[in-house]
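The chain below stands alone and is given in structure tokens; this is the form predicted alone.
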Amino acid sequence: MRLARPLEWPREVTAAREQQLRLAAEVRSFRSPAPPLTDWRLVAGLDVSYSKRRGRVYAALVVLDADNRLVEEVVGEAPLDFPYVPGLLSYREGPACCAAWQALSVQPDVLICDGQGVAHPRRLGLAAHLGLSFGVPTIGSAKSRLVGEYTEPGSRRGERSSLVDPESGERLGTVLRTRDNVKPLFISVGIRINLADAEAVILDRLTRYRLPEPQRRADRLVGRHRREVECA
């Protein structure tokens, strides 16, 4: 698939935190409102992994259809050459994603992101970052909060609460409980989409397992590609 937006990759902090601020206006008009998504028939998800032995990131992209039957995956890389710096993992993970999704045959009707989408500190998570540059609904699910207030959902599948800003007071996601007794997800939106679809997306796309299944299956794949890897 052909990037939508090419975006440059600032390698320096200061020039990435500027360049974040710019584009968080950008997804910010994405979201007055967004419109309803219509069709999911082809969800991807994304997941991204490190091998610092060898300096590479690794990010996994998975198609299923409605039945969550395989479509497509693929695998893209990039030099790990960016510091781990909390609020700036795109930067760290964003060329490898952007490698993945170019290799792609199928454009999706929505990406589900490992990672944040405007639950962010500066609202662009990766989620919503990868947005800009694809150009299709992206949403942001996360193991764990970056930022916000929420008080525990019940503990049942399906049951969710607000994630908040505790100054502004701005809903920044929803906490999200995807199976009995296990922790929940941090649902937030990227751009095209708004977030009670973004919830019904991750509902519709849950089996057994506390992630969605393209996810989960990039997750998996993710990691079966840097291990085969760094054993080569």
The other form holds:
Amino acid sequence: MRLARPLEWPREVTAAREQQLRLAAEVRSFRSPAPPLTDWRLVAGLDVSYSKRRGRVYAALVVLDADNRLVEEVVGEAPLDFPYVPGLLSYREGPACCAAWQALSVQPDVLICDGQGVAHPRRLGLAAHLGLSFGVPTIGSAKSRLVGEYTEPGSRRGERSSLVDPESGERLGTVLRTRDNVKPLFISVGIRINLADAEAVILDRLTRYRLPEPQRRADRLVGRHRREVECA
DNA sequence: GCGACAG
DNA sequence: ATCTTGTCGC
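Coords for the form predicted in complex with the DNA, given the form predicted alone:
Now the complete complex, all chains and molecules, led by this one.
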């Protein structure tokens, strides 16, 4: 797919933070709450893996249909040239994600990203940032917390609690138990989707694992891909 | 100054 | 994320 909005990717921490403030203002300018997501047959999952020895970042996108059957899967890569700094993950993983997106031939109705959406210090987690560039609804599905407070949700699948910014009282997302007795997922909206719909998409794509199927498949694919290219 | 901190 | 074996619990 073509990038709806090609972005610049600063390679310096200070420049990255400054750009985030500008992009976050754009994310805020979208209609809120976002209109309901009417059709979401094609759901894509995105995940990233690093090869330190090769100095590369790999990203995999997997698109599944309403029955979680494979529609398309692609990988993209970019140099590993930005450090891991909490709050600046997009600058480390974004370029490879954009490469994968451009290799895609079908447009997903919604994209699940491995990371935060607006549950971010400047409200511009990976899912929000990529949503701005890709131009499709995005959901942040993180395996751990970056910001916000919450009470531990019940131990059974489907139980949830709110992720809240203690300063503003603003609701940042939902802490969702996706399987009985497993660590919950931190769900937040990226762009063009409301939180209720984001939760519905995640729940709809759960099978027997902690991660929703599109995200789990992307995770497997990118891990396999990295190991393959790392051998040669 | 100290602790927290997506992947 | 990545480096890594077996092991405890549903």
